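Presented below, as C-alpha cells, is a lone chain in the form predicted on its own.
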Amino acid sequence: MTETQRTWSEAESARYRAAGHWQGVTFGARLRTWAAAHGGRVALVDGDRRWTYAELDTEADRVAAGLHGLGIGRGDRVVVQLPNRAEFLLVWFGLQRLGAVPVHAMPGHRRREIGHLVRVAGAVACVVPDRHARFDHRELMREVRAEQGPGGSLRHVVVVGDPGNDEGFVPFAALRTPAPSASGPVSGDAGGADAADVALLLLSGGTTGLPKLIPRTHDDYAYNARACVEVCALDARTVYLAVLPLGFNFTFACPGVLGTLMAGGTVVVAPDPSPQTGYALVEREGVTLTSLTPPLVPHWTQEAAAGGWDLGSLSVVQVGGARLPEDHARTLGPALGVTVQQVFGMAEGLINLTRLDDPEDLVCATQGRPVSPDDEVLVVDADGRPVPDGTAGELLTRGPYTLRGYYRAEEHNRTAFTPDGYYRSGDVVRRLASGHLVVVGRIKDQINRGGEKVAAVEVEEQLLTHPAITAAALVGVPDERWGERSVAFVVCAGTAPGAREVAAHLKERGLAGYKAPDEVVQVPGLPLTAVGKVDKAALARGLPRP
C-alpha cells in the first residue's frame, strides 16, 4: 500500500500473473506492439481524418514530446476533458508514452467537478476543447485556475482548438511540432513506467457528493479490456463505433476502444449519440459493434423502423450504464437485425456481459455474468451474510481488475471494502444458478439517470443555497426513458422555483447540467423516519406513476 493506492497482496499478484491475466506490459509499449503488428491497418477514424496503427504510434510520440517539453513526466496526473474526437486518444496515448496518468473527466463536468478533480488528483495540467456544445471550456479553466491560486498544482492548460487570447493556454497543435527524434525522451518503454503503476484514474459515481478517483493499473486495466475481447470475440475485422463519451469506462474498455485496438480492429468516433449520426457512420465505415445506454435504445429502434439505412454490417449492440427494460431488450435485436448484449459493470472493476450465444430470456432479463473466471462475487444481506441464489442482496466483489482502494480516500476505503478485500458495490442484485446477475437497485442514495450518476447529497446541498428553498430532498423515481428521473421535493416560505430556475441556479453554482432535477415539487414539510432521517420512500410513494 502507498499513500495514494491500496493494492493487491503479493500472493494475489503472483496468482494473477501465473494465470496470464497480468502480462507486465504498459499501454505505451502495447501501442508500439500494435503498430508493429498492424502498421498499415486503419486504427482510428474521426470524420474525414484517419490514422493507421503506425500513424497513431507516431502521433503518440509527437504529443508525448510536446507534453514532456512542458515538464510532464512519469506519475504526473493530467485531467483530460475532451468530447468524442480523435484528440482524446492522441493525448491519452501520449500520456501513456510518458508514464503520466490521464484523469478521465466527462464533457459535461463544470467548475465544481473539474476543480475537485484537479485538487484531489494533484493534477499538473488539464486538456480541454475550446468550445463544446455551446459551452466555453476556456472560461471554465480560467475559473478553475483562479480557484487554485498560485499554490495549486495546476501548471498548464492545453486547449484543443482556438486557445483565444489567454497567454497561459497552450494550443494542442503546438505540442505536435517538431517531430521527436528517435533518441528523444519517449523513445523507451512508456517513460520508464512499470505495468504495476497507475495507468489512469476513472471517476466513481460520487454517492456522497463529488466523484472519487479510481486507480487502474496497466496490468489490471489491460486485462479488463482483454477479458471482454475474448467474450465478445473481437478480431481484426471489428469496427467499433464509439457513441458514448470516450471517457466512460464502458466506451473505453468493455471492450470498447482499447479492446478493439488490442484485436487489431478499427475505432470510429461518433461526434454525437443520435441514431442519424450513428447509422450514417455504420453505412460509411462498415461498423460491426457499438455501445448504447438504455435511454438511447428507443430512438435507435424508431429510426431503424423508419427505414432507409443499410445496417447490414452491424452485428452486436451492447447496452449498459443502467438497467435495460426487458421489453426494450426484446425489441432492439429484431429492429436492428443484431445480437443484443447486456453489460453491467463498474469503473471500479467487475464487468458482467451476457454471452453472444445466451438464450433470449437470459439476454433480455439479466445483466450478464462476470467476464473472468477469477472474478469473485458474493451476494449478501444487510449483516454481510451470503444469501441463496435468487435472493436479492448487496453485490460484493474482488478480482484481478477490481480496485482495492480509491485514490487518496483512506477514510472512505475503510467502509467501502471488507477486511478481506471485497469491494462493497452498493448494487442490489439477484444471482441466478447460471451465474447471471439481475440488477434490482442501489443501496446508496444515488440516482442513475440514463447512466449518469447523480449523488442526492451533493444536489440537496446546492438546492439549499437557493434563497427560496429552506429544505430539500432529491429522490429518484422510475422512468421508462431514463431508468430513473430525479425529483426535488422542496420546502419554501413562498412559491417554489420551477425546474428551469432551479437548473439555472445549480449551473451558476458550478454543477453539471445532468444533475439538475427533472421535476420540482413543493411540499409543506419533509417526512421523517423513526430515526429522524428524511423518508424518501414516502415522498416517492406520493408521486403519480409516470
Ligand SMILES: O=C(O)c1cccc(O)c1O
The other form holds:
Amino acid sequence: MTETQRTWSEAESARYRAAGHWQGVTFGARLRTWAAAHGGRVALVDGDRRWTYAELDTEADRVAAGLHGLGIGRGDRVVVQLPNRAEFLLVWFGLQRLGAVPVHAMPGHRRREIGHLVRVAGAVACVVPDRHARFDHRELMREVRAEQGPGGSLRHVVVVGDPGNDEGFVPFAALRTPAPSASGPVSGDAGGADAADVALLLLSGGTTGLPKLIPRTHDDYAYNARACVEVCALDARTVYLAVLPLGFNFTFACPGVLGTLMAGGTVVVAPDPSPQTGYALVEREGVTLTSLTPPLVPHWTQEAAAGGWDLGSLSVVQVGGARLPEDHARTLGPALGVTVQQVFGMAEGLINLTRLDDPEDLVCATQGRPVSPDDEVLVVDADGRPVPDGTAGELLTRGPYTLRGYYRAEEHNRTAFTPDGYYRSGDVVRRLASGHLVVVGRIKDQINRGGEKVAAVEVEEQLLTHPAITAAALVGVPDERWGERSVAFVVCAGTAPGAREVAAHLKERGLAGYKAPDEVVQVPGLPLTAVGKVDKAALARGLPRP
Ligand SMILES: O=C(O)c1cccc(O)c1O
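Here we have the form predicted on its own; I need the corresponding form predicted in complex with this ligand.
Okay, now the whole complex, with that chain kicking things off.
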C-alpha cells in the first residue's frame, strides 16, 4: 500500500517556522536539553518513586537501548496502553529517543479497539501492564496476537510488571539495560528522526465507530504544548497532577505533562481520579495545576467543601473533554480556592482556553479561545458559509498544530477536510466578538426528532436544573414514528421524575416542547468512555429492544 500522508504545504510550513512556532527540535533532543538545563530538579513523581530530569534522560536511554535490542527503530509504531504510572513516560521517551512512534491507546480499550489500532498503525509492538483495574492485559494481548496472526505486523508484547509464563512476552524490567554506552546503538538523541516527522499518533474522540489515528509531528505537538504553557504561565515552580489518563491529549500536552516538562516543573501521576487520592497528592507534593473532566467536578467540589484538606498550593484547575455546566463552573472555583480554566480542544489540534484573567462570566459560560494567534477558525452553516458572530454553526479550523489528514484514512480524509485544508470538527459552536467559543453541541450529538433538531447538551443543562436530577444524558434512539426519539438517562438521589413532570419543568424553563425527552430512564450512574466522556452509545445499547 503506497499512500502519502496529507500534511501542510511548503509555504505554510515555512510560515510556521518563520513565526517561531515550529522550532525544528525532536522530543528526544528536547529531553536532552531539559536534562542539561535542570538536571537535578524533580521531573516525575509516582507514589514513592521520583526521577530528576537527569534520571529521566538516562532512563529514556536505557529503555531505548532495550527496545532497540528488539529491533524497534525510527518510524516504527508501538501501541502504548499503560495506566497512570511513571512507566508510561519512561516508555514514551524511550520510544522518542529511537525516533519510534507511540500510539496512545486508552487503558479501557479492549480487543476490538487494540486490534484495530495495531492493524491501522501497522504496529510492531504493544506495551501493556500485567493487570489493571481488575483486568488482565496479558490475556487481552494473547487474543490480539492470535487475531493478528503470523502475517500481521505485531512482533513484540512488552509487559510492565509480571509477564506471566508466556514466553513470548518481554518483561519491561528486562528492557532496561543497566548502562547503555554513550555512543550506544542509537543514532543521535532521536534515532535520526526529523522534527517534521510524526512523533506520536493520538486517537480521535469520534462518537461513532472505531477511533481514527491522528498524526502529530514533533514540531506541531511541541508547539501545541508551548502555546498552552504561555497561556497558563507555567514555570519551573509548576507541579502538575495528572488525574485523567496520560494518553489523553488534554492530560499530555494542553499544557499537561509535556508543557510542565518544557517549563522545568514537576509531573505527579495520580493512580485514580478520586478527589481523595488527588487532594492527598496536592498536600504532599504541593500541586499547583490539574485537569478534570466535567463528570469529576461535582465530586471534587463536594470533597473540597467537606473540608479537612489543605489545598493552598493549588492555583488553577482546568476542566475540559466535554461541556461543563455553567453552575458547576461557578461553584468549583470558590470551593477549591482556585482559578477555573475551561478547555475545549481536540486531539486533532485546535485548543481553546479561557484566560486566567478573563472575567468570571467568560470563564463560566464559554469554552475559551484559541491558544495560537495563527489558529484559523471558521463557524459555518450547513452550506459551509460563515455565519455572523453569536450564531451557531459548525467549527472549522486549520493552523500550526491542527492535522491535515488522519493516518491511513484517505477515504475519510476526503470529507473530513475542506479543499483548503480546514478540519471539519463536527462541533457546533457560537463565537463571541471576543473570539471566545461557546460549545452548543456536536453535529452528531444532535437528535433529529422528525426534523426538529435537539442539541443534547442544551436539554441536559436544563435537566440539571430540576431539583431531583444530579446528572443527565440525552440520547437519540431509533423510532418508527419520529425517526429518532429522545431518551433522558437521569441520575437521582431519590425517585426520578416521570416524563410528564420533566416536560413540565422544561416548559417552565422556557424550552420548546419538542425538546422534552420522550422517555426518562433512571440509572444509578452515567457510564464513561476511556477519556471520561459520557458513553452515550453504551446507554443506548442498554435500552430494551423493541
Ligand atoms: O474534548 C476536549 O474538550 C479536549 C480538550 C483538550 C484536549 C483534547 O484532546 C480534547 O478532546
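Numbering follows the first chain given and starts at 1. In this text, the rigid core denotes the largest set of C-alpha atoms whose superposition between the two forms falls within 1.5 Å. Bear in mind the structure is a predicted one, so any value in this text is a computation, not a measurement.
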query	finding
C-alpha of residue 166 off by 2 Å or more between these two forms on rigid core	no
Rigid-core frame, C-alpha of residue 387, shift of 2 angstroms or more between these two forms	no
